[in-house]
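Next comes just one chain, in structure tokens: the form predicted on its own.
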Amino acid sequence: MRNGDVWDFEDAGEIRGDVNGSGVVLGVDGGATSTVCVCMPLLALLSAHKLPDPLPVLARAVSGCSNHNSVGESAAWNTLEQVMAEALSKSGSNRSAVRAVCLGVSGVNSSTDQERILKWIRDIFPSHVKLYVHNDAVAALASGTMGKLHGCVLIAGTGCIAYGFAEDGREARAAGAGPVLGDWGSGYGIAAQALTAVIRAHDGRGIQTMLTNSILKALGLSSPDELIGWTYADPSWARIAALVPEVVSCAEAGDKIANEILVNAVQELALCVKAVVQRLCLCGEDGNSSFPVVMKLSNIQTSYPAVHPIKPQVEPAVGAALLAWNYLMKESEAECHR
């Protein structure tokens, strides 16, 4: 229990129930804009290996940003702690009922990042609880493959990343390193380029663009000079990325600069997926093997005709919960064969 003010559940000790239905699993999807946690009953491994339809979700909770690179470690930790506590509370469960927690969190880019988050949550759950930490792209992939890790996923929101898994377990990623390190296909990247275009047009380095009036009106500012103070007063990624609709509107109205920004973003996103596909050889030696891509991109299908585009039927937080369930099933099967 941390401070006793967030985790206020009865601690009934360690309940080591089996994997045939007792207890719950938590799935967390943590991004630069919002964080979602779902609580699901531990699903039985059916003889037909099929999941229930619809999937039973006991509770869902939503909070703010949990990317420590964006808001700092303390704020990120508080968000994760709060959202898991709320989901458990809404479900009528307690910490001892949890069998596994799978967190997909943006900003998890290395084993060091994983260990940091694992250390955060180890103190609040009983020792029997299995803990898994991934980048949020892994949870997004699982939301399209129902908990199985194979294929490629593209996340294009406040940030952007492509992440993939080969059938032999190898994994690869492209982008996802944040706006400073070139995530130009992200919402932040698009909006930052739009703000730059406005300043360039204002000082004579660039051509005039409809983005100037559109962005100034959206922000309630009277001059491009005021953009400098607005931008650096709070340079959080989500705040900047919120200007993307203005870029889209200007592009639809025929603005050349806005259209170029969006075209470049799409090309960057396509490059991300292509890089992952090639590194993992997902298309096979002949380039014709089928593989799932969670998100449809026409550029990708042109390059890889056998790609199987998937529109997720569940949200990434549910994908994370299904990952936790699959991990438990595999561990249980392994123990049975010992």
Contents of the next structure:
Number of protein chains: 2
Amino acid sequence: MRNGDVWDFEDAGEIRGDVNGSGVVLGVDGGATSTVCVCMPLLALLSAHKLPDPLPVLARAVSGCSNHNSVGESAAWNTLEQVMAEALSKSGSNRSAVRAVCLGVSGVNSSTDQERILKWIRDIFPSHVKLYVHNDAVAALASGTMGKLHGCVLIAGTGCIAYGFAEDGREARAAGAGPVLGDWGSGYGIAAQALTAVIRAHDGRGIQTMLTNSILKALGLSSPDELIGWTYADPSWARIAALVPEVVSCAEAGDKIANEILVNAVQELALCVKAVVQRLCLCGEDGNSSFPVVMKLSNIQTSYPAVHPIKPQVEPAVGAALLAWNYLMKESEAECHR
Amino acid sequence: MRNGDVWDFEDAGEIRGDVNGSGVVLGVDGGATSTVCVCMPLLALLSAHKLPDPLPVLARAVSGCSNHNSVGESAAWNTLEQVMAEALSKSGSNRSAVRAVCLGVSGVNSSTDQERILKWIRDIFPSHVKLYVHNDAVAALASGTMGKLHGCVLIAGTGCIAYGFAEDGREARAAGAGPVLGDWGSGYGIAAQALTAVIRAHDGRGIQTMLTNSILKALGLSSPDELIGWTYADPSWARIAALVPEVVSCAEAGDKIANEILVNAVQELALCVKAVVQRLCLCGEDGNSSFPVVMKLSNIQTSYPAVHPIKPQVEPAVGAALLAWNYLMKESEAECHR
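Got the form predicted on its own; could you also share the form predicted together with another copy of the chain?
Once more the chain from above appears, this time first in line as the rest of the complex follows.
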């Protein structure tokens, strides 16, 4: 309990959230810009064989970045601990009522990442609490499927990633590797290619494009040469990705280069989904199996003729909570049959 | 004189460097990894109608990064001032002996950058001292042409840039814009594409490549997933570019992907030179004019069948000093003819 202060509320007031004593679950969506934790009662979910609408969310807390790659491990963990404590405190509950926690955290890219967070969170909660750690894309998938890990999610915002699960539990991902490692379907990728096109048109390597005037105007610069200093001044991905609307307007106005960049980005995103679907054989042996594709596209407007995209009705933190509940149910069932 | 201490030596010892009283020139090559200043006597150059061999270098001083984009303006300027003071001090001379200073500094990408440095350096030297500020590529060109600004220089190391001058003084550049802005012919560009190829092979978007084993082994990692954390841990370009030898070995061993990356990089570099040559019309109207192409290729081995590349025999700081001397000569001539 290295961050003791955040749990002080447990010694203070009365417990009123967990009124029926069956406990709560926590779902966390930890991203590069913000981290959200929701606290949901277990009984309400247990007793309803189908999910109640609206979902009973006891409390919701929001904090900053929890991607350990961006802010370092200890800052990321402090944020996660703080947001969980705040959600529990707001719900009028405490750690003794927690039955399961599911974290979907940006930056969890390998089993090593997963194990380090699991080891750390193990010390925060009583030993009987079930703990699950995933990449935040998994929480986004669960927010579209209401807690069932099946199908594929595609997220395209500042970054991009495709993540999928087969019904037998096998999982696969594509992209989500950051700008250095070629996430060209991301908002950052689109904007970086647009900036590159402006430089190339300026120095004679590329053809002229409307992007030059559009981007220079948006940034208040007078020459493409000044873009070099501008990109150096602050390399944050979100700042670059914020230029996507300029690319979209230029493409809509008929600019060939801007249009090519967007078409390439859509193809890259489609390739990410395709790679995941093929590796998991989600279409089945006959190619006709149905499976959900959850889409969270913040930055680009696009369409895939062959799939029926699901736009999540709940936020990823709720997806994570539903996931925690699903895991818990499966484990209880397994224990009953033993 | 904001950085007074570095000039304390001027009040101390005797002046012995500028023995004949005709003064000295300073040439500075300011890069992202190091900054070099050389001090050369003016008389030795003046009296020899062709350049003496070896060139009379009175002193040489070395310091760290002076790219204002990387370390900020005040640190960059302190480094430049310090390295000039050290070269003057070592040469047994001082600022009163300086006739001209030529700075070739990485990160000078626009007239705004140029004017800011000129304004700053103006306060350091007596008002009669001639001052010239360029991108460091210009010093590299001058190191190949022995101080004459004519032709094209191609630099490919961690970054890449092509820079050229027509005989009438017109100048042009291509690339040199950094990784975000698509310098794909650079060492960084080659290595970033190799890392991307490893990720794509791993997640099913790309075909298998020898680069996977080669790069993971070089970095001591066990899975491509771990590359994500590795690139985040330290985004320095030189660290990424250091993987170029792995790409070259894989290409030599017959790997298709590695070979494609190198071929693309060479084409990118050729395109940079072509853009500069065309904009400046260096080939002349009949396409037969001869012009020097200076090559500084640290990272890749390549060949251009149609040109005779000049490998510089002196370092860029000496090129900058020769440039200062050339400028000075031209201005004296112009004054004589008035």
